[in-house]
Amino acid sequence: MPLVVMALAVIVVKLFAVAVPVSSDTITINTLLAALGFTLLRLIVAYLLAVIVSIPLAVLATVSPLTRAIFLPMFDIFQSVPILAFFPVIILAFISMKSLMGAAIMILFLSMVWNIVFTLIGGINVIPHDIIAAAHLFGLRGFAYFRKVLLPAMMPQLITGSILAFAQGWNIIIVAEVLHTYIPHGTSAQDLFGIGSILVAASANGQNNVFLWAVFVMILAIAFINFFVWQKLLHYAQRYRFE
């Protein structure tokens, strides 16, 4: 589960977190693992926030034909706006709060949330009408209806949307960690320590060995999460799929 991955990331950070500049020629595998730990923590926090926000948005958009007509076009517009268009505004807002970490998590959150929202809406829309009718016949309303009908129906799509969202997070992680390019008169010292910022710094400084090792570590992490987290969850979610 993602929480297990987060726990492992915390352990990695505790064991290997060291203050080594990303431009150093002496970056070790421990430093790369620590960077991966910080990157995973950012991704997982953003992902959990995206799930928490996506579920009520998906339910709200499918409550009635009226809410569908109002919210689905609105969500589609938000999804279509390039994420990076928000980034300078987000950076300035979080600089005022002295939280560059918050800026990184926010941009990751925005890159993830609509993947989950639209897959959840798809899951709700395929609930058979006889299931809905039976639920109403037995008096399921409110939270009971959500827990016994909506949540199981959304489960397979939640995992599918999560895979897409996490992949989008990996795609945007370099932008989320290399913040100085969006900060007026920014310097590389304002970048967040993570696997994305190490990749950028190694490429800029001609550190090919560091760059290749960072790519290798990132690929291993992605493969591990895909095989031992998402594939397991996909298999588990099949029991909730409507035939």
Second form
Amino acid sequence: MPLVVMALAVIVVKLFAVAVPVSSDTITINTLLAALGFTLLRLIVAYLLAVIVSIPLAVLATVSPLTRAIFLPMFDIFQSVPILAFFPVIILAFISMKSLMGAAIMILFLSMVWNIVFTLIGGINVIPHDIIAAAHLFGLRGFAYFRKVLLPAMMPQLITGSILAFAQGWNIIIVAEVLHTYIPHGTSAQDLFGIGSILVAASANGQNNVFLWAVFVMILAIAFINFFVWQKLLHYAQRYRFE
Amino acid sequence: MPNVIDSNNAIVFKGVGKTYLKESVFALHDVSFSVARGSFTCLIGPSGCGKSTILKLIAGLEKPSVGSVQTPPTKNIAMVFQSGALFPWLTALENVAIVLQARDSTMTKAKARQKAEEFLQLVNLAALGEKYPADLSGGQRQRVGIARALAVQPEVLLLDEPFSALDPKTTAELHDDLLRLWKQTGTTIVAVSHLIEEAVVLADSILLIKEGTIAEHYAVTIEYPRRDRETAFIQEVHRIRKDFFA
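For comparison with the form predicted on its own, kindly provide the form predicted together with the partner chain.
Full complex below, order starting with the chain above.
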């Protein structure tokens, strides 16, 4: 599964691979907005990958008592390993593929995926027995059960997990964009252009103005996404809740 | 599980036992009975006596540990659940239409919706087809559940205490609706109830389940509609009540 994710990440990276070194003298509000755009793009791609991977993993872990016994402890171990422990390995792997953007997306993906997996597992576990029995009895089985019962039933937890995952992504964004600290003899030229790397560069160069503007833009973006995306989705997901 | 049964009976249980290994408990033991085609049978008994387990065995949701259960194929069985078990993200109409398409993959969406409308009409809910379950009352939700079950035109309709959470007025209305639909369709109905009065109002055959087995079988011959103030009704209830609490 990680190989599939890495391959997907590489394909996406090829589509929008822009790694502009942060030059602290040329930062304007337009630069900040462009950086925010790149950061968001990375977060969104990592999030979408995390959703695509989480759904089958959650279903797999709950499909039978046997898979539950095998996968739940395994997932618990994976999610307990600190994300930064993977970082040097991932960086080296992606450097060999000449894709630092891939490394950033992979790091963001790993920081997000377990939040979604575990909330989805919780969601599947609270599907009432009567609903499962009704679906079975009325012929909703196999893929039809997955598409028409399981996926909608997971919707509220998918939204909750997504909020947690995105928050985790914002937490790790600096680490994901300021890559040179993990590369032997790395320089800031190897950092990825984004709001996280601008924050670090501004801080290192003592540009408090830029730093504060970057923080402000980031907070504004987080608030905007929360209000116009997550709150709307949370409201929409109420319809999918079991009483 | 053999599904070949004689022409008179829709369901036959022979020496059925059910043990849940996890709890090491006998849910059922030595259960034998048959349900005549077109009859209305009610399973009554105290909580935990095994009524719902019998229903699950008929529905094919559980397998017997011993003995044999002969029923029509699962595709000819439908069930109305205590909780309603409606999909909250679908409208009343979609809740009925989805099972029509699931049971018949060749049915178009338009045809399924049209048929679903007909069955919602049958339970007097045609005007509420576009409402979501959360916007319906408990009685309306159960009506959708009945419409959904009848829409697949089952040979056997199972009812798992569908009226237990409803107020007396709504329950009485649904009893009347159910008896009307039973007469119209001739479907074999097996219902679970913990209320003797409800069983006597509805059923022409009552099985008293105690401690995981059939304790008594009653044939109820009172004319429909049955009113709880009539002498025959009261006598029948008293007769069963005596055994129920013995």
